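Only one chain is shown below, in structure tokens, and it's the form predicted alone.
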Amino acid sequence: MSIKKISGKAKLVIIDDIDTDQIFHQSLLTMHDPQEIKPHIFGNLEGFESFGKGNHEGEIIVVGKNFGKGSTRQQAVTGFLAHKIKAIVGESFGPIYYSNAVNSGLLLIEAPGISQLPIDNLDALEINIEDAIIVNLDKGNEIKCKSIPKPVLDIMEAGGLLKLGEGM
């Protein structure tokens, strides 16, 4: 399998500095089952408390700067995987969150300036991985994103670091 293009409907959560506690509250850290985690995603983020209870399968989440800053809370990645989102596109990501997401097979795409691009909820987005371009198909505008390094793509294509290791 080779990831070349990804498409999905946009879900906007364009807020800077969302930390892992806002993604998944620390009081719930005893949960490890993805389906139990799923309804609690963004449960501690003002204005998005009911996000986790919705259906987000196939969506592309668009976020602001420094998304996922803070702790190494794995549930903050697992919940998005349980929702079966296609990717999270953001201005930038917390380094620990980025590493956890990649290792788990959650595609994060850095696109400086994405929060300034005219995008509405449910706009159709297409991400061309090879050319590093995100296109808003509904509005006809596009933005360059950072290229995804080949080792990261290899992990994504395998479905996570552990699955990549199984294939070797």
Second form
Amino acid sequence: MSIKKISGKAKLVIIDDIDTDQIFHQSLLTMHDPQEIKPHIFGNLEGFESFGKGNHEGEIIVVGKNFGKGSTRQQAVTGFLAHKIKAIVGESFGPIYYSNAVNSGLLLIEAPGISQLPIDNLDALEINIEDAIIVNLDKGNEIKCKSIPKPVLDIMEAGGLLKLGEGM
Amino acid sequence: MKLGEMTGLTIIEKIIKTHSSVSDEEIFPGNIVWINIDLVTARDYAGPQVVDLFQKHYSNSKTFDNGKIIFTPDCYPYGNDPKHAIDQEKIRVFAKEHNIQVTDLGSGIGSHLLFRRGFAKPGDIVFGADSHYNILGALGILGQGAGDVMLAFAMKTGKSWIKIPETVKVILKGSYKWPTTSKDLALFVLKKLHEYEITGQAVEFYGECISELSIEDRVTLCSLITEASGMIGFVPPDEQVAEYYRQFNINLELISADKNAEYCSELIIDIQDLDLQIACPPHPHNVKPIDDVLGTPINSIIIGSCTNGSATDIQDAAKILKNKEVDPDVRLGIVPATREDFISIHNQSAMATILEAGGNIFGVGCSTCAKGQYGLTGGKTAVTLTTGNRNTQGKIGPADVYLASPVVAAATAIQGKIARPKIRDD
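Other form of same protein, the form predicted together with the partner chain, not the form predicted alone:
Full assembly next; the chain just shown is listed first.
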């Protein structure tokens, strides 16, 4: 598998400093099953409490600064994978969240300035991985994003870190 | 390569270099390298999923080195709920099968046990299922929180990938006096670093006050880097740390940054005569001088957590509570970080002082950061003040949460509202 271009409808969650407890609350930590985790995503984020119960397949979530800061909570990644979202694009990500996402194959794209770019919910976005550009096809505007480091792409293309470990 | 033979590197760059096989040219911020890990741990949250993933993907495999893995259940220290009890059992069964050490319920917070019991030493790299593993930067240890997938992989291979971070050199200028403590310093530094934007970066702390800080103080200072979305804060190990490790018969080569190390920036933070600080809802970085919120009614107070659960923190509170009474509307809970801290507060009579004042003492472990402990609230009337590190909206309960030092927590417990301590430290 080679990841070159990703497209999907925008879903805006542009709030800075969203903590993993707002993505998946600590009271649910004995849940292991992705399908059980799925409806609880953003369950503790004011204004987005019902997000997890909706259909978000194929969406590209757009977030603000420091998304996923807080606890080392794998479920806060797993839930988005269960929703089959295409990617999360944001100003910046908490370092542990970034690593957890890469390791299980959730694509995160850092795009400083994205929260200032005119985007509405359901706009068609296209991410060109090789050129590191995000295009809003509906608005006709675009923004540079940070390149995805090769080792990160290697892990994602291998199907996640655990697959790599099978041969080590 | 030995530490002394390197040049131009920050502390984290040196630690990464000694744990990888890459060339000097490959050690630069932004580069991703593979590293060998000295110690991998997991706790009762995430640990059971790590076991599941290991068994699913590596079913007939051994771990990379069972002597370099520890399970540290600390989130749900009573194990008194069927789901949690089953999860904890899963860890014990796996550990027995692979002959892995468990610091079981009642031992304490994993990150603290790593330095309290000498499991990790300066210059080591340790990964655990705890976003505050970077508190170990207080002793020059590269501690990192990691999710289930990374930990299962690390238990199999002994390896991880790491993105070499930029390092900010932070110089703390000036000094402060009691009742200001290291928690006020940590909160103030968090506010400054969040404003400065250190997402994903490492920090090295310098300044004349550093040598005056105890190991517990340094842990408190480094414990709030996560809340600024930073990667880790280091206090360069000094003679105090070297002396600390002699009790484990470990002789350290003290790690330090090179004189010509390249920092991405340098920030001076003026802490001269710093006043008491308090983090207000809804974020840890929403830090204000205490005067802004003096008199705010509080009815639930917790002294504990990896930020302020040490015996010295509890003794600080006991000094304020001596011969006083906790306000009848307040529930005061103390959660010692480790068994060693529990024994200390017992031997030094802080425990009796707190109980006589009307406070409660609970079993050791994490406190409000995990749901398995005392201090969670149900309704909108339970306004909390904790010495912990997170006050994210809705985490502890639906009502407001404030973060402050053990000294402020104790003074507030007596008054039932946010208060300054009335007595001197003598």
